[in-house]
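Taking the form predicted alone, here's one chain by itself in structure tokens.
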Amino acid sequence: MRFFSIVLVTVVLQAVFMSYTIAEEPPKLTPEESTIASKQYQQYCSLCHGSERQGHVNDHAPSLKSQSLLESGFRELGLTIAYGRAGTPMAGYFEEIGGPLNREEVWRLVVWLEEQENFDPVELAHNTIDGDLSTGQTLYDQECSTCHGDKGEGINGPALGNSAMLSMTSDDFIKHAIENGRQGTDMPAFSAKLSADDINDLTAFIRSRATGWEVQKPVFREPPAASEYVLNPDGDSPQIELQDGLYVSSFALNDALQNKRKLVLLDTRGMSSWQMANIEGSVPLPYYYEDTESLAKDLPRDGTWIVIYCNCPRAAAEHVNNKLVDLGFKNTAVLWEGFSGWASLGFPISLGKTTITNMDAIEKL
């Protein structure tokens, strides 16, 4: 049975921290494994989710079945056992934050759900859908608010408006979803019943939300200007203990941002992905550019800190790191959880316009 997507591996097991690179397959569990990975499945997972998997049977909670679900590759998965989702009934069960399972149950667990159904992986394009947001709140409305909420709060479907799932899944996911349903629910597929054009609008004003119910259409931001790279220029320096002498954790990130400590926060995953969601004020520095020496001529020399965060959780952060390390800054750190990690936990983000068509604007970046 072939995994979610090489995507999908990569990210689950970098986000529970496995070795595993991104072109290697994981190793199918043994009947022991599995065993395990089931007995665990009943004891933390089942009062909400069904014994089977089904679904809906306490606080909203999604079926672990659907093939639409699954075969749309839901990449952070992993993630959403390790860090829960903040907003809703569902916790976190990683160990680091105080749940019971560590690492290696939380991969087991996730390939454990993956082995017990049959199907197709099918490769999303992850494209930003565009549509009118207008229309898409008059067919929420319509169709969706009963299941959904009228504010994306969750009745009997899962709820559409937290911030930690919008973040972090793809325009494609989520239209996947409203096209194909969720197979054993009772979430319909609506390829039948609305256009194209309708499920663009749709998806685009949910997409929307992703800070915030009541958010206007975003716009895009440009990137801040070097004057505006230190946050709190004025505050005194974050105390950073440092975890194998590299890593910071998203607790303590967020007591340095919310008490106003100076520091330069860096995003390197791709523009697009910074555009979409991100940590209030971090600078873009995506980790494929090789000229990181002229991109990195801006930051502070001077001992300031430097946080850099990537999503899957660490390896981009790592790999800039090293290069401004190379360069001959001190003070940087690696944020644990990623950006993933972060909007999973609940801390703030910021959302910027998800598409990016003029080529002049791409010029500027």
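How about the form predicted together with heme C (HEC), since we already have the form predicted alone?
No partners, no molecules, just the chain.
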């Protein structure tokens, strides 16, 4: 039974990481698994979120028992516990970014948190919500800034301008929080006070801050030209030691980039993710393009290292990697931590037109 549950958790977890589907029926924990999760919660989380999960014990850590969070947040809970929110007191706990929790433990905690309360999961759509940004900003200044900060830096409410939070949540997750509030906390439900349009405007405004609180419109960039694919064309080849014959760590990649090694970086996430934030110098090659062959025609075939990343942390990257290997490419590697892991470790990412490190981004908020 225990083994069965672990398999289920792993399957759900993989589904969540790989395709962002929400489990129709969350797996049940055995009493033994519950005991372990409860102990781990007390050990790692209660300091800030409280021994009863009530929140706001330290650092204004949110409640982890409010119905509106639990019913909408299976995926968001897992990603937040795994990767944290860089620039806030919420650290990432996944072993791949320093631990101490492995994948099974992260998802066991999520299921445990959900099992402590009674609610029916709400299946949220994952659509883009359109709205008027300037109305959204006015409403934000009037209704939200006292708790979330003039620039979304967070006061007693979470930092809504935090790029980790924005990259791990969907528009519908944000909208659900605004409509329903967070029961048992200071976060009011706005569905009675504001119109549906107002709430869409606010959601779109908050989402638009993913490219920086000061930016009015996202600044779209041209992907690099084929002649710019190879970074540091005159540099030496990086000394990459693959783990499991396929993976390279963020530390090794950062080292290669800092030392101006010759390589190609491929970003296999969706194009909008690349536009929002990427690793400087990366070439967008989203996994959903069928025609990898023609897209790959400008990639070097002379053994230049090609490092591939996505956000899953690896499913889309491995998919593109397999295609490139089938096409005869040599020296391909997949970034082990993925983009979220890279960003959570504080390695530089590029937003809009400027290259900044995470810490700089946070100081700007």
